[in-house]
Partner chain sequence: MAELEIYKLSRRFKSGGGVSDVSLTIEPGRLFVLVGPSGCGKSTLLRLIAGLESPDSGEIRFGEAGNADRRDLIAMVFQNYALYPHMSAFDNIAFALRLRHLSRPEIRRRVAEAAELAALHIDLSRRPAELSGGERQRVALARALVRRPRVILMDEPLSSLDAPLRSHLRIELKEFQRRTGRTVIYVTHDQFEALTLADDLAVMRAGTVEQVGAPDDVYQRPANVFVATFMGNPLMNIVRCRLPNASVSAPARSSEPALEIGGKLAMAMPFGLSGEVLLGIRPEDLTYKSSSDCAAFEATFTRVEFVGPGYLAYATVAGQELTALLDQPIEPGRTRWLYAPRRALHFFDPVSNRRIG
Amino acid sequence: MPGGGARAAPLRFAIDCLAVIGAAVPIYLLIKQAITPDLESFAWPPFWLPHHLTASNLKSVFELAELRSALLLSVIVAVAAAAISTVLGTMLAYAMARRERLRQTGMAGVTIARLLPMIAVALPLTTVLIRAGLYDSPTGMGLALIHAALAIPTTALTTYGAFVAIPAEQEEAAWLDGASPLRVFLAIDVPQARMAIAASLVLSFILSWDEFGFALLIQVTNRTMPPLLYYYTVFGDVGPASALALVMLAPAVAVIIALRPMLKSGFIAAPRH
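Would you output the structure of this chain only, in the form predicted in complex with the partner chain?
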């Protein structure tokens, strides 16, 4: 819009700043808290620059046996949840993209799943898990299954757009070339949806990695990282908690750095073709 360029500039700048601050401040504070003694964190007025440095927080956290087992369990749960939800979500998305009737049912299911408060559903699911012997499992498989179920709407919606964007004619051409329906799916559809499938793996991994409510309810003794972090926080150990939080940020930061060129397209958050 003419004139809009000049008028929008301050707004644009403000939002830019907001975004940068929103992302950078928490991480900065985390790092600061992780490397300064506890007292400094709660000083008022706050010190925006760390006055005293300490490595004790990081050191004490990494020496904890609890951390090592929680980290391992979190990784196992998140990898399993990502794999299961991506496989099922991809299949659901493909079926939704190719069958009108199923698309409507699927979309209704996904919508309902996004609208239902998970914390309210947690209770009966916990009961079911107790019955199935998956409650507080040392391998975390109960939690992994729940996380996988939670992530299916995300993985389905993430890959759905990619399958919709593949013209039916390509599948027909492959069928006429002599391919079976399974071969068509594997040779024509999956390779073209690979970016969306990768995005859904990343998103469902982070979703499980970050999930707190079910982890707290289900993994009561065999803890994953989020409950561990919660306990440290509640006990007021800000320094070690910050160090733990930094460990939790690591995979997200790794993904962000690895996918830097793709961030601007927004493809990971909202794949569209």
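Just so you know, these numbers come straight off a predicted model, no measurement behind them. Positions refer to the first chain, counted from 1. By rigid core we mean the largest C-alpha set that fits within 1.5 Å across both forms. What changes on going to the form predicted on its own:
When two forms of a protein are overlaid on their rigid core, residues whose CA moves 2 Å or more are considered shifted, and Leu176 is one of them between the two forms.
Okay, that is the form predicted in complex with the partner chain; can I get the form predicted on its own now?
Nothing else is written out below except the one chain.
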């Protein structure tokens, strides 16, 4: 109907406004709790506007040794996990894009890995890490390896469409000129898929940054930020917990900014056949 789009526009606008409000209110309350004393956070009736401002909660994030070490360990684990998963997931995606049999097997494996409840393999993986000497490691390398394994399916699915879109004729021309398969992959495929690879790197970082279950189970004393945030919340330290949550929120904002041009250009959209 000619007027259907015009009549639907106000409804879409209202839905968009509700979605923005639903996302903005929790963030606003988080910021409010981080910059106000705990008494205001527990006041009844609640204060929707801050009455007294304080920077003590934000300072505690960087002044307490436990918080600083958790922040540093989270960065190390997330960077290592993102690097490992991006390299392996990109190679898997390229193999699936170029080999039909590998495509079917790889897609089945990726799907199973995404559907498998992680708690089912948590204890066996913990046993393996204990025997390997990587359990509760000060460097967090055991946790980084697990996070990388969790992120490989996401990386493969994110970069798969980009490799499918690259014409095979370009690779064949390079082979005729004497280029090795590795050189073809690095010089032709990777540059053209760089946006999708960058997106997978960011997504893998965030997956590791926010992961809670394995971090709680594996890093018992050398904690990363999600378990530490959990402990602060459980023991009622609302102000420091909110400040810590704000620090953890920063990478999520960076993801939105980084992925916006990629989403617009369709680099990580599903391929068309």
